[in-house]
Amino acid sequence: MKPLLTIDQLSLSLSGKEILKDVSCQFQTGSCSVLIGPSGSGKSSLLKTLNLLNEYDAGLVCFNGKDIKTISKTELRKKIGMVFQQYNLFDHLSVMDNCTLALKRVLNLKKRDAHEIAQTYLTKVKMNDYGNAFPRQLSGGQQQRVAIARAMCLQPEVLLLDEPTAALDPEMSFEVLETIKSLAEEGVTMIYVTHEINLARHLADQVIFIEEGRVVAQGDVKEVLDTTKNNRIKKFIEQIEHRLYGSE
């Protein structure tokens, strides 16, 4: 089966810092790929590069076979949603018109268009009662969710997600996670980066390790986090793993 985004050889620098070096992977249509590694290691300046929110310096993405660079930014950016691990709501704006934004300024819908399709993703995160708040009135579980269904308004092809649930507690954390496992169920495209073992060995049919800027590890769950032999990988689940259940 043909990728439906692949990356060769991508090297990417920020403010002269290199951060990518020679990146190549590929995204299969319907699949859930979770990105891991130490922090700093580049996973989410890869997400980034994706729908080209960092402009790389080399290498080729190609989404659909086609190169990004060759799509105007707001037609990749319809195709390829992201989730942010801050939300990035507009705090003066209510839930509904958060989400149906995009799509009358976009996509130029109608209003009521654009609610009924609003309303049908904020159903989808459990948001539906929601849509007359205000992003202050919710819980950072809830803003979140709410972030994910305006994400999913454009109905993206890809949907990229930075560390969703970095700033959550642990109950808000299980809201958000159930919400993407049923967009996983539902076989949207996702490629998820996050530090959290577990949900890449229940969610993941690939998981890539990124450290340094390279890519030392790409293949199923099993390859990667169970039988791998690579030392690095082995310590990093490890310390994961210890900092999450310490010592019994």
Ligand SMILES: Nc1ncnc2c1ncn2[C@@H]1O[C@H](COP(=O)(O)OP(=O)(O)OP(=O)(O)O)[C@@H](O)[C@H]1O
Second form
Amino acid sequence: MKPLLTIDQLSLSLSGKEILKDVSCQFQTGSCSVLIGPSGSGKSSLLKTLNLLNEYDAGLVCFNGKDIKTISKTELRKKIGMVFQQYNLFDHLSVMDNCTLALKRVLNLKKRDAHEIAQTYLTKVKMNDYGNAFPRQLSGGQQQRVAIARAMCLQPEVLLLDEPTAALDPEMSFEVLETIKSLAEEGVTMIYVTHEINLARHLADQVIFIEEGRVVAQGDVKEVLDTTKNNRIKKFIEQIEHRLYGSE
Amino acid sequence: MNQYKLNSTFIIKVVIAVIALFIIAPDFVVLRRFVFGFGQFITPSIFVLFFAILQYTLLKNNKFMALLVWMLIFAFILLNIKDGWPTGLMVNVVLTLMCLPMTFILALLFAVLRFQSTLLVLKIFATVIIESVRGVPLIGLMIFILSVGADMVPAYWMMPKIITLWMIYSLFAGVYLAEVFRGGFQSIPKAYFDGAYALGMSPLKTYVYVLVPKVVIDTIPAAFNVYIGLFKETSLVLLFGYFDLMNIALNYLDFPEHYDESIKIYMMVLILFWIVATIMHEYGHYLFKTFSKYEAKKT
Ligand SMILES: Nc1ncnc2c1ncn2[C@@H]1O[C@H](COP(=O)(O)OP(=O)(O)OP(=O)(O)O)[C@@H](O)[C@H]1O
Ligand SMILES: [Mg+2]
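Following the display of the form predicted alone, present the structure of the form predicted in complex with the ligand.
Time for the whole complex; same chain goes first.
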């Protein structure tokens, strides 16, 4: 099978600083890939490169076999949705307006159709009762779910998720996770940044470990997380599990 | 949710001011002439009615209707301008209301042009206009236009005085308001751009549908400072021979039999200005409370 998204020797610098170096990886259609790595390693930057929020300097990123720089940004972003680490909801718009904005202004749908689609996805993330609320009236987990619904409204083929459960308590991250799982079952290709190893074990078809802008290891869950020979990864994983489960 | 309630201190303040007016005023005819000038009551009443409709369309968030009503008001003013009207406080009020929408549009345009960095020529243009207009005194600009402006343009280009004034005031208040708006744009987090772009919005659409609405709402209190300033500056139209509130008062005091009333008259003028400015302030407060619901914290 041909991969949906391929990255080939990508490098990226922002304000003169080299952030990603020689990154290569592939994402299969309908798969769920997890990106892990220490803070500041460039995970968010990599995601933002995939929908061209960051302009990369060298390398090649192909979507459906086409160089993404040759696709118009609007078309590309309609197909590759993104959920941000800080949600990036528009505070001055209600939950419903956040969701219908792109439907009305990018897809040029009628107000009623946009409403209907938004309602469908808000129901999927169990936020259908909050259409008139404003983001600041919601908890972090609720905002995150709205952000997921907003991205899903455009019915993208790929969904980029940047630590969607980082700010949530276990119960709420479970809720968000369920949402994500149900989306994965619909065949949406997921690229997912997380620090939570257990989630990765649970969800991932592929794990990519990034450190200082380089891909250190990539492969299926067992390969990268359990049977790895790389000391750095072992230590990282040990530390995370240490932190989560205490030191007994 | 933040619901607007008519502020009781506001009502008390205004009531006291009105009572004071009636006590101070030599007689009712003088007071009436200060407010409505030499005109009659009907025109101002229709005017108030129009404004009520404008208010309603604003609340319904129907921008198109609001613009239409404003154009009606504008046409109404132009049709009604004659020697007797507007005069008195109505000059200041009418001129302010005429200028508000133009000020707003100009300010938004200049602010966006100065804030963005893609269209460099327009950015420089906006910056030059803003900085040069902001750097000169209004009275200087007016006297300049008054004394040499008429010689510089051919006669068939001459506009009614009120249109000239309308343009000067809109431009002047517009550049101040533009800086207020620009501050608003600068305080928008980068997350807004990322969030909008990631949804496939173009930069233009991001401005029109996301950034501008946010900035306009966030800067309502600061914008009303500019509007109130604009209202007070309209007393300078006496330079153009308009019988605005200030000029009517000066005119009244010119008669020898009124010499000893000067303190009373000046106080009346100041109180009248103060009442309108206070109402404007409260109106801004009301708009802010109504449109910034999203600021509400969790309860
Ligand atoms: N716009 C920018 N300009 C310059 N440097 C940047 C910019 N954005 C990010 N960086 C740098 O790039 C590096 C990677 O940042 P990034 O946000 O991608 O990390 P991350 O892996 O997502 O970290 P975290 O897990 O904390 O979210 C950091 O060192 C950061 O300082
Ligand atoms: Mg990050």
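In this text, the rigid core denotes the largest set of C-alpha atoms whose superposition between the two forms falls within 1.5 Å. Residue numbers count along the first chain shown, from 1. Here the structure is a predicted model, which is why all the values come from computation and not from measurement.
- The Cα position of S173 differs by 2 Å or more between these two forms after fitting on the rigid core.
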